[in-house]
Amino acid sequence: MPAAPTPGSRLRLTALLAPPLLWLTLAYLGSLAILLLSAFWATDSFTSDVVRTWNTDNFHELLTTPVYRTIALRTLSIAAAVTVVDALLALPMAFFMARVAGGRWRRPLLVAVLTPLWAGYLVKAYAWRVMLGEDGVVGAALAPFGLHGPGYGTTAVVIVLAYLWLPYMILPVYAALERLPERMLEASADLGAGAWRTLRSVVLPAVRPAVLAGSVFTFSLSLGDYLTVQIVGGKTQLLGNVIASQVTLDLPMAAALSAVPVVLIVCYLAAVRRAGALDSL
């Protein structure tokens, strides 16, 4: 049995963890609390100054104005679509890396997955803007088939966000598949299961927590993104860029809008926690 911690070791552990926990409490939770508190303030319509009077007008407007509901639902649907696309792409890619590729190819494939993370966010987003443009690579590749590219809009936002966050889905799925015992696959084959039955009954249940863990990143990052929609979204409005535009005009309303993705992410984290996905992070 492991030895019980001594008072001295507890004191050293407390001294080690106290500074980062204090920084987390003050810098993150404190700023989040101030942000949510300011949602109950108002803005002077004449001077645009923040008036620190307690009211719920911002939340009433948020809940009763149809355009805000539409934007919130659009943002939620895009975040969900990006998560589904990344999961569908990550599963075969991670399976090939973990189970098919030999040892000499595994490391180069991992480097290839991680390499896009070394490039700047804006560089990748503007590269996709060029490719999705009217004379871009995507349109040129589809032209021989009588098709045209998606242009700028909701579809382009989903494509670019799925590309940006794909490594965050591949890595946990790859780690789960790498830990999957070979004997489980052999036992499934010995019992007469084909490839699809093994995939449904053995592989997918084993990687489900990892997929949910990856979805925490893809869903939350897509929910709060506001630059991609400005670059390739055309006239599309999402919560992120609406909040960014409101910050200088109506800070309390921007704070009330910010509460929407916070609530959605907290609810999503609570849901995936029940599946044990947070243990895979």
Second form
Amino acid sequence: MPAAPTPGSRLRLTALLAPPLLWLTLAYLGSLAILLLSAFWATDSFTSDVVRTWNTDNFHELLTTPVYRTIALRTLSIAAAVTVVDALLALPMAFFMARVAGGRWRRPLLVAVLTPLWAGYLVKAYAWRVMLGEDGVVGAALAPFGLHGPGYGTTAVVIVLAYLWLPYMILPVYAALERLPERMLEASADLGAGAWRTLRSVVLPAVRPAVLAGSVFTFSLSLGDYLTVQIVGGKTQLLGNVIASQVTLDLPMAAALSAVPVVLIVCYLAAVRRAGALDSL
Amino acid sequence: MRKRKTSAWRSAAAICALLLTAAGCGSGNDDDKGGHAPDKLGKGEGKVNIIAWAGYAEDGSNDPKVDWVHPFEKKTGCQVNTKTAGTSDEMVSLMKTGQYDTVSASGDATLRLIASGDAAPVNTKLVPNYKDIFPALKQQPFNSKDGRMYGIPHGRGANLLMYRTDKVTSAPDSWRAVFDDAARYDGHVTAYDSPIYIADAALYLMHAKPSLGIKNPYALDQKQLDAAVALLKKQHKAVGEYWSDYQKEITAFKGGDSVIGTSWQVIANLTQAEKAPVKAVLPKEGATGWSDTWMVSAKAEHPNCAYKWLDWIVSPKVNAQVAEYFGEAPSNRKACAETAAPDHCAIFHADDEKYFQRVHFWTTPIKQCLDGRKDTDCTDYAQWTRAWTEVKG
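Now that we've seen the form predicted on its own, could you pull up the form predicted together with the partner chain?
Everything in the complex follows now, all chains and molecules, and the chain you saw is the first one.
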């Protein structure tokens, strides 16, 4: 049992916690609040000056203009696709690393997963632009099979985003699988379950929270991304691009638009929390 | 929608009026907005803050051979701080901060800066090199108001039609190639990624559909804008990607991802230098283009150094250096004798007024129709921006 806090230790605790709390409320939540507030302002359409008259026109326009709905749905689907692709890639990879590969292999594999995180985001995205181009490696590799590369577009965006965020999915899943006690797998085998049954009834439930935790990263990072789309997206337009193109011209509208991913993430976090994924974070 | 805008205009006007009264110059005269041009210059303030397009204020950090900032600092004692802006919209918002003294604004930004009072009129008498500027660049609708210049012209260029000679075999001479015939190059057409590109469609419609009655590609009423948007949506199906970064355009043409689309002369030159078979032409309909102007902020803290910079950047030698580095037609006629490549001015048609008569320079679309129509309202830049989002879908 911990000792009751003395006045001195309480003071120290307050001093310790005050700066981060101040940061969280003022700088972090404060800026979010200002962002939401400015969504209720208007813009002088000629000079682009922000006019501080309270109105809900921006949200009205956001909800009634079909193109914004299309873009929001497209962004959502791409984020979902990236998450699914990453989960499908990460599960076998993490399983191999945690349960199959011996100690000698585990470390190099872990390093291999982490290395891409050291390279700059833009460098990686531009490398993919070169690879996916008309005369790039991807096209050349597929040519003998009579196939074409995906070119620039939504497929390319999903591929590149999935590549960029994969480590964020592998690491939590790997951690969960490593913690999974060997005897549970043995018990499953003793009870007569095959490999498939063990995977479905023992392994998957055990890593589900980890996959969901990883998906918070892949999903939210994809939802807000706009650079990858600019580089390999061809003519694809996502929420981030629309916000970026509005931000200098019509700040209130850009603020209203950025409320969309915020709402989507909050909903996603709520859903994931109910599934118990955040307990393991 | 319309209602909101009028009320926004009204409140903006009210705020402006209040500010003007507070500033003690509220004579009610619209011309007072944006401050006065100085009558004479004083000593340099030792510092000048610049907003420029990439390549306009080189200090040798990109290429040690390209440096006209340090000689300026040495000569005038004005320390240069450069902020490079990527788009006209960014320039406009940076100028609003009041932290900058001068900006190299294009025609789609200048009117907005004049209207918001962020740019001050310029006393051209205090810029000795102004007298050598090509007359066709002076007193243009995008750089002057009521006969007063709001800046010093820097250089100009056209938005050309560029194509891969190996993939586009019948040499195009019309914008039809990227609009009505775009499907021929399905997935390999490219277009400039900005709302101002709507003017390119309008320019084509001026010739292809005279019944629409478009006189000026920047003065479109709602019906004309809808027609341009419909054309752009049709083009969208054949577009491989849009570009705004010129490096991206070069690699796209080099790799064959783009085979036809809008371009600048500088991009054509650089792509050719990388051994890609491309050609750029000015189609028979003419083209849109840009003409840049160095403007002075109404809130400039270092106006004397700003004027010194204005004079420096259009002086024959420096104007030639910038024009060659960036790939554009210089604005100073004496610059043509100073370029390293003797045919630079010929390639960029610097003194070819016939050529530039076919170029419709970027101008901010505004409510009052720029073509002089009084019976209707035109669509403004905010509407163009929304339309552009819709085109891209």
